[in-house]
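Read the single chain below, which is given as structure tokens and is the form predicted on its own.
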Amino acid sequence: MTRSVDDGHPREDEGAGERFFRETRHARGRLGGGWLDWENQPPPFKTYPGAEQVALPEPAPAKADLWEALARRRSVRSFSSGPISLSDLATLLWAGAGVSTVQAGYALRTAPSAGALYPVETYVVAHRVQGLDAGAYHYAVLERSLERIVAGDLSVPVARAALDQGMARDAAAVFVWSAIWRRSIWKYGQRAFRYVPLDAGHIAENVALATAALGLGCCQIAAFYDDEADALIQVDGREESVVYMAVVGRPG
């Protein structure tokens, strides 16, 4: 018999995940979050002052429309040794989390976010990207540039972090998405831990569809060793931690 966690009452054999969903349920007259402390709102953007910056070209025109991209999209786990272009990478970064317009002081993105708080940061571990040295980079959204945080070949460490999956070594690049939890907790309290992974999913799907439109291959990765993934992009795993990954390259 399937157990339900929707009755609002704890069970003796309840796991941590079930307890989390029970304790963060909304009910009429009982919502998470609280008053907004505007003076202490977390900064909406992360930057790396002093980091080497690589300017990104304009997003490239798609080779397929939305309907074709939806039909083409498949999880690709085998890649050739060919590189992807910096233009392709720029297009994927913009498709996932780029600024599409600025309204009322908000830099609105290509993917939706609860409360327009955008707690998810985008990083790229580049293996074979034309015009880009191997290493780990942070996507500076407003500047539309990459900030290098780690130099050198990270193909083995990223594959090990991704639960020892070889596709993370063989792909041309690996997207790594982290969450700065306080950006969302500030408004939504513990309910934020439901919303942030949804935000990451919106971004990853945009990247998957853009990848298909460019004729490239992509596969999302949710299975990784958390501490090793956090170490790749040099985050502490508490205030900011990795929540999702994806490999991108030319299908083999």
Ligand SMILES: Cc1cc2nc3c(=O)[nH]c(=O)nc-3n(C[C@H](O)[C@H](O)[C@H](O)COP(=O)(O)O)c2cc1C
Given for the second form:
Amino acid sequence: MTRSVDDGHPREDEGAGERFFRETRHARGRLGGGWLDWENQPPPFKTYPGAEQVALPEPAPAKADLWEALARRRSVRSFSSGPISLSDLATLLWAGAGVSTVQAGYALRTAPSAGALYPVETYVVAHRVQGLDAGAYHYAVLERSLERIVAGDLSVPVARAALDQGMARDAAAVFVWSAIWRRSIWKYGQRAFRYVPLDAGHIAENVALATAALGLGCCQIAAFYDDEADALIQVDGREESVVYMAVVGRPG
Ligand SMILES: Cc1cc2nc3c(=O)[nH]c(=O)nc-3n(C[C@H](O)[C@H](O)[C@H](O)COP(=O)(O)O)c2cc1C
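Swap state to the form predicted together with the ligand from the form predicted on its own:
Let's see the whole complex now, leading with the same chain.
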């Protein structure tokens, strides 16, 4: 007898991904939850006390047409050796994860987020950004600044982490997005593992469209060695792990 995927029973040849989707399906009448442990809500912002802070310039969005940016966005994998400006980087960071309004105590951002929980953190591995030393930085969303977590040229290790894709070495900077899973699990349980990658996708597409608007190139990267990617930004791969990357630079 053929079973439907959501009859609660595993198929014989079920893989980890299929099992995950089966076990996290919502079905009418089977929805749990409803109660939230407000006292133990994970903090919505990550901070690096004591880290060197780099103030970012105000975002400077180019006057650009959304429809043109949509039509122009293309994955770019070849870059010139020219740097990008700190202003461009600040603008891209804001496009991906910037606060655009505060409503009822919530700092709402450019990209939507399930439950406004914002489980995705943004890091930048900078190779050639004017006015910014090479290294790995965490984006402090509220302060609109960068916190330096690793100093030095990481172009080779980041490319190695990205399954040896040379574009991560040649780009001017690599965006690295991690998930602090607990922020979303707190509300959604295991279903959080469906929502968090969707959040990351929204952020990455915002950045991709913004690069198109600024005349820069961008390519998403989901092919990476997880341990190496986590090590690059010094996260443990369990509480917080890398979920997505994007290279950014001058097309060449
Ligand atoms: C989730 C995701 C992961 C991707 N990972 C990679 C990658 O690791 N390497 C790569 O060269 N391109 C990667 N890409 C880019 C796709 O190959 C690209 O979007 C696709 O070929 C369509 O081309 P376009 O982006 O120019 O429209 C990824 C895209 C997405 C959405």
